[in-house]
Partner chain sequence: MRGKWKALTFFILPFALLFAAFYLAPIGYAIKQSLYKVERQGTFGKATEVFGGLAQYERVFSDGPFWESIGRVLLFGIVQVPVMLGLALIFALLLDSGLVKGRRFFRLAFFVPYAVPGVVAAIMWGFLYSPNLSPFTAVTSNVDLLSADFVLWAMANVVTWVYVGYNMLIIYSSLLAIPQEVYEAAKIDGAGALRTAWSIKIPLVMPAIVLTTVFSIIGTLQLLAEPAVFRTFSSAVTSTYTPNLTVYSTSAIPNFNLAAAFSVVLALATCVLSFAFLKVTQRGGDK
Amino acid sequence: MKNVNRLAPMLVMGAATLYFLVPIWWLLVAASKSRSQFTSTTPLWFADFSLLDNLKELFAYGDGVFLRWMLNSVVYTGGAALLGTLLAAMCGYALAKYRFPGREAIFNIVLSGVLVPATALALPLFLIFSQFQATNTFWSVFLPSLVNPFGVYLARIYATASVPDELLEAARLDGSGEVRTFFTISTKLMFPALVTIFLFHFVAVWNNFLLPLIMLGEEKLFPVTLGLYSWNTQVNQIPELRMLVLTGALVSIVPLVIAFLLLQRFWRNGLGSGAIK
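Atomic model of the given sequence only [the form predicted on its own]:
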């Protein structure tokens, strides 16, 4: 009976793993083929390995516009994730550790923001930025990407559980200001939550498509998601773009993998130290 109870979760986990990994495997295999082999060979296995040639063509096409899109995505995503995580942490910490009128009302508004899909906000944001003639600019994508209601919610929950009020009182008695206490004590205790918020925010902004689609019209400002979409719409007219889209899609997931691999040890160490406490 025990073996059966263990087998069922393992089967579910195995099916979920295949569900997520098979598309990535297909993308890797497809990006390694030439244009002629893409439709004439087995979809899930390699033919002649042409990935390096495809990468050279990708980086050279359009005077290296793909590299510009990747750089744009790194700037949009890295900056928004860092600043957004900091803002979410400060807001969540304030909602958890300070008593002031309207605190619960503000938190409920934040919770309602979690429930609103980003697609519903894209058009209102476009109209607002249009009033200030700020569409088709870096800021029209960057500024809305800073907002992270789920991060505020998670930061408040974690700050409530991991930052003792007694420790804050002791810091105040020692003459530490509120800002110094937050950055030197509270952020260290909240670090696993901050890593989680950063990763979620990083992935969300990197994969964001609708907001840049509505806001941007100049190709040099495109993030990689919108750039690949613009190429994909031209595949019927320019067939060679098909392999560039596939190869570019493979390259575009590399920063996400790197971010997770670099941050998972902090995540694991933080959770481990929390369990020891």
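What would the structure be for the form predicted together with its partner chain, rather than the form predicted on its own?
We keep it simple here and write out only the one chain, dropping partners and molecules.
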């Protein structure tokens, strides 16, 4: 009886694992094949190993525009997530640790920002930026990506839970300024939470599609998602792009997978904390 009890759950989990990992396995295999073998050999197993050739072709195509897209993505996403996490942390911390008139009003406005879908902002942002002739620039995608209301919400919860008032009081008595206390003491206590906010923000910007799609016209400024999208729309006219799209798709998910693996310890425990409260 006991064995039967264990077998069924393991079967369910095993089948689910196949569902989640086979597509990625397929992508890995597909990206390792030459164009002719991609259509002629069995899709879920390797043929002659041409991954390196595909990579070479990928990074050479269009004067190396793919590498440019990858770097753009890293700067848009990494930069926006780093700075955005800091800004959200400072704001959430202040809302948690100081009493002042208008505190709840500010918090409620920011919180309602969580319910406003980011895609609804893309078009008006485009119109505003075009008033300043600033569309189709790096800043037109980077600056809006800095704002993360959900991060403020999480930071406030975490700061309330993990930074004791007595400690701040003690720092004050020692003559430490408020801002210095934040950077030397509070950020350390909030660090696991900050990593969680960073990850959420990173994925949100990495996935944001409508804003760059509307904002950017020049290929050189594209993030990798938009770049792959634009290649994919041309596959019917330029068939050799197909292998590049597949290889590029594989390359584009590697950084995030690595980031997830390295930061496992944090997202494993941190992700749910926002939901408990």
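For clarity, a rigid core is taken as the largest C-alpha set superposing within 1.5 Å between two forms. The structure presented is a predicted model; accordingly, all values stated were derived computationally and were not measured. Numbering follows the first chain given and starts at 1.
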Task: Exceeds or equals 2 Å, Cα of residue 40 between these two forms, core fit - done: yes
